[in-house]
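A lone chain, given as structure tokens: the form predicted on its own.
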Amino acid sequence: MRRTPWMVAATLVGAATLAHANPFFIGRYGGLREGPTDPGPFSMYWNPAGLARPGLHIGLHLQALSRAATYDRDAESNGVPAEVADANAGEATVSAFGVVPAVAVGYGFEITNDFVMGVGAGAFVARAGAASWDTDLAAPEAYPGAVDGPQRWAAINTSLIIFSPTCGVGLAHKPSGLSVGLAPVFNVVTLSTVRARNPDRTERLFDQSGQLAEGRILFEDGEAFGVTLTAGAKWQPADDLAFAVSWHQGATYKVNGNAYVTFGVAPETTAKAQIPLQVPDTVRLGADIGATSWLVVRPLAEWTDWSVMDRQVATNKANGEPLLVIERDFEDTLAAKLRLDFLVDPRWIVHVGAGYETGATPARTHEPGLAESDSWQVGAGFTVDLSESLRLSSSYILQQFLDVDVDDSLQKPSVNGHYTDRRQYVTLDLEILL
């Protein structure tokens, strides 16, 4: 490699930390205004039926997010001998901060007295992740790879971005209040990851002859492309009542990249490699209910088909040899959220929200990379009309994942231990109405 046998110096790009209870989902356009009933410019993402309203609408979104997580690898449950516990057990930490922009534009016009058509375009990074685990500078020098931490058998550095330029069209029937929309999404995937590996998938540090056994596998510059669809419908029978549903199509991306492999002191090998990345279908339901003249209640529900993620196997494209096997066995997820909008005065709206989401990852396949447990979230924010044509929104959301204890890991090497995870989001949205 262009790196020592025990440390990989890889440049990884990423948009943000792994986020949301749908693994690596970070789309929070509009902050607490999110959802399929959203009438703003980012209906381009949430539900293209919302494009069907007259006028020009421009949305600028900026999201800052942070993550703090730990993995405490238990020596006993992972069968780590006492003499190497300092190298192969103990607590690993990761903390990260990212900023993610997005833009959406929509234009609607009346085509008859009864019908409004809208078209739009946008650029999103709805799914992304970057994680670089902290190094263990106190690791024993006798075991060079230990500086990457006890989680290195599952994750050292990872970067994933799915960039999704989108266009769409919406059509509304004014007398009935019914609108529908459709948007093709052009997804560009980039992926890089590096982790420790031995040929026999164990975690031994030295072989029987006393030579260094621990190596590294780097999957770098992975790329894929795919087109998916977003479709939705919205029914607004009255000004203070609306119901909506949207569907985001999933896909399995065959990510092609370069693999660099070193086992112990053996020479580096390189190969063209491929790894599947399964992204599931998602269905969202939402309603806007005007409870009083000053309160709007917005329940939201979400189902995501994460059971499509069974396992990931990176293979050598030349001969089909498996280079990396990651057990997933994910489960479908459900989310329930409640948003309350308080109309303080004609210009100001205060938002509060809470929710609970089930995690996709069962304990037996939990690991320090792409894995999440059940989580709860709370948030607050505001929307203010700066002028007749300019609106500003901001939200803060705290997401706390339930701690996970794993004692029956299916991963090889095993990753039994204690996991914690907390994430925070701040969103800023500027809406221009012309």
Given for the second form:
Amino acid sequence: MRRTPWMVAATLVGAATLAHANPFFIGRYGGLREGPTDPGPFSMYWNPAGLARPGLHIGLHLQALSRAATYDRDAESNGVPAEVADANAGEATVSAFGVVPAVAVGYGFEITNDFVMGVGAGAFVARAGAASWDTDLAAPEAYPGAVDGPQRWAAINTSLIIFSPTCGVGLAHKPSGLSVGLAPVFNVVTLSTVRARNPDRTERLFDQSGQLAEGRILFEDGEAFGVTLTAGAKWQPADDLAFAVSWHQGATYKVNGNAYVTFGVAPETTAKAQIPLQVPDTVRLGADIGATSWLVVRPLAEWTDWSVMDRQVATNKANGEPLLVIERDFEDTLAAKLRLDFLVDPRWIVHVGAGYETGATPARTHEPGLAESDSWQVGAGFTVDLSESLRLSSSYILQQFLDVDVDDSLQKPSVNGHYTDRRQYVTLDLEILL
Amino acid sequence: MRAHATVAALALVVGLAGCSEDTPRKDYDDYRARTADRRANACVPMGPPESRFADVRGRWFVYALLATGIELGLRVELSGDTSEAPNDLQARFWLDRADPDVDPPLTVVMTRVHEDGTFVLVADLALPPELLGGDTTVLASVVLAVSTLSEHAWCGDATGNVTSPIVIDLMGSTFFATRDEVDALQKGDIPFQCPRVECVDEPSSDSGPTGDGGPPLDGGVPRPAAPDLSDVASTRRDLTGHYLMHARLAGAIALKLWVSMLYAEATDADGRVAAFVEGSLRRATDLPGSTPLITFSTPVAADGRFDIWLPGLMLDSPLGPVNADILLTSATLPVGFCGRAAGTVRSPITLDLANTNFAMTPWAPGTPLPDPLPNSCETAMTLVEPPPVADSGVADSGAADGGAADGGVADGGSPDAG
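Next up, the form predicted together with its partner chain, please; the one we just looked at was the form predicted on its own.
Following is the full complex, with the preceding chain placed first.
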């Protein structure tokens, strides 16, 4: 079935008006095959309506990701005195590399001539963040905190993982091509983070007596648990035409952990602490449009309700008083992506893709920790049928965030300056069809 | 299930941070390890100086430095019916920004001043968020163990706890109080601790800034040998007051600074009198209440001689920041004091401060410069009474004749190459 150009254009325009940009979102299951129309095992994540497919499907996913970001803390706009500029201003860098696996299994069967049911289970780490800013070995020895870099007042080292075991069910009505699915997601959140901190939210290094004033606050062993839902629908009126929508429910996790505080030369103090972690709702739209016999056009669109994250306040559980306040003022995000699948051979598919995502973080609350600006991405990949029951896919995706200049920071201490961020993803997906 | 899932999650994310050992905990522990010496060697007075009874009724300004690095200014009014010991007094507390004549006190407590002048003030304070730049009201239960130095000054150690938002032990906090019947003093105008008669792990003389005490800020600056001042007669006396320091560093950089001094004496168990000065340096153009460039504390010998060690002194100048390590060896004169300096100017030019002379002339901050304005012991010794102010030239005019005579820019402590 050949699509007319206007149909493709209309779909693209529609997609472009929606969006996606997700701080600490690393889900790239299937690489460039991603999206709510994905019929593979990782429909478990993207859209459980895709589970309603006969047979046993096993998906093994491995993602290698790297990040390279910089933050140049400007001395003047942050009010850093010249004598401590070496300690509280200048460029900080962070680079990270990680490998994240995921697994999904689905089994579908006909329950009547008209209906197919599928069930599945999987385990993902769709959202995670790990940033350990590079130490500044050239920092003046006189300032013992400076080795953690000039960004340390906002972030030194953070590890956040949301591990999501999932199960789901899908049901397809073959005559209409309509399928629906629902998946409860069991999210386990772990969070640890450390930053420099003074009780008066200044970046003072020494007090009036010349004694150490700079401190640290560590939030460790933070854990939370919550069940969310993923629901989706897919309509496939023809073999080469499909439309799908999925909804990933958000949640606000109350992450409970231990706070360790060292202020100046005072003895260390500890407290049970709680910090909220808002994860937004996400709605994804996608379409598979067979434009020619050798080209499938796949527009994707995403909206994420990031405005739920207005601020994060870590509180002392003993008295409810705030220990740490981080302004966020996040904005809802939109993203539009376009994927092109070239069927170059009965066994081979070449994927190319591009996209643009708006950032959740306004400049005034941008900071070296949790913040993302607008970004564009490009990628390329392939899928090859190794046998009738074995399919291999691989993709490379480059995500480049637009540089951000901040001169009106709301954070305390302020984090005005220049930010850069680039991330790269390489995915490897093995699909077993039995 | 939760714990197992967490472990599974961590196991799944293999090397997400690039290195499994590079954890927030490790960075936190590393910082504590790097600063362990600074905590262990923090100068904590081992006990109060010799206390003596005095009538302490009246209004006081208290400047406290809490162990968390928080500076706290309080106004305290002590009132009672008698001046004799033991003296039961009522203490009313206000924040330094409050007007005790108008505003209600934060808290009112009772105390008894004992025969030796010691007394204890226990105050539960609610410090509003804006005071500390934080997000919540800070609740603190502070115990001030007071030693009376004179009828004009008391000081001591503060203990207790911040109780909210998080419990913090205030052990190691200090305070100093001086009479302020007109509520004019601000934080930084007076010392924040007793004269240091005893101190655990007193930093060595070659450790760095904070005047004559505290840990090094610069990794350790060698203290130079004190210049010979034996040719200058000196007699110990109360040096409390404000002075204008006039010097010409190495004959090249004209320097004028505002020096505030508070003199105190304490008698030890053997009846020996130990004298100290606590002081602060500001630019001559700074306004009262402004943050000092540096503070210092030093003992005064029986003949009135004392050294002020100012490592890492930073000043602005038209040539850029001036960074110097200066030792001021001083002799007490009938009017003001004077001396010779040693040390090094490190930037913007490197200068050995040998043969540098200076003089400290009594002065009221914010008023025109004294005239004459000596810059050495030789010229200062000729003063028999505080000099009158000059008719022309003000402290911040940059045209004071003393500076001009030096060929430098006397713009309130902004040195210039002469």
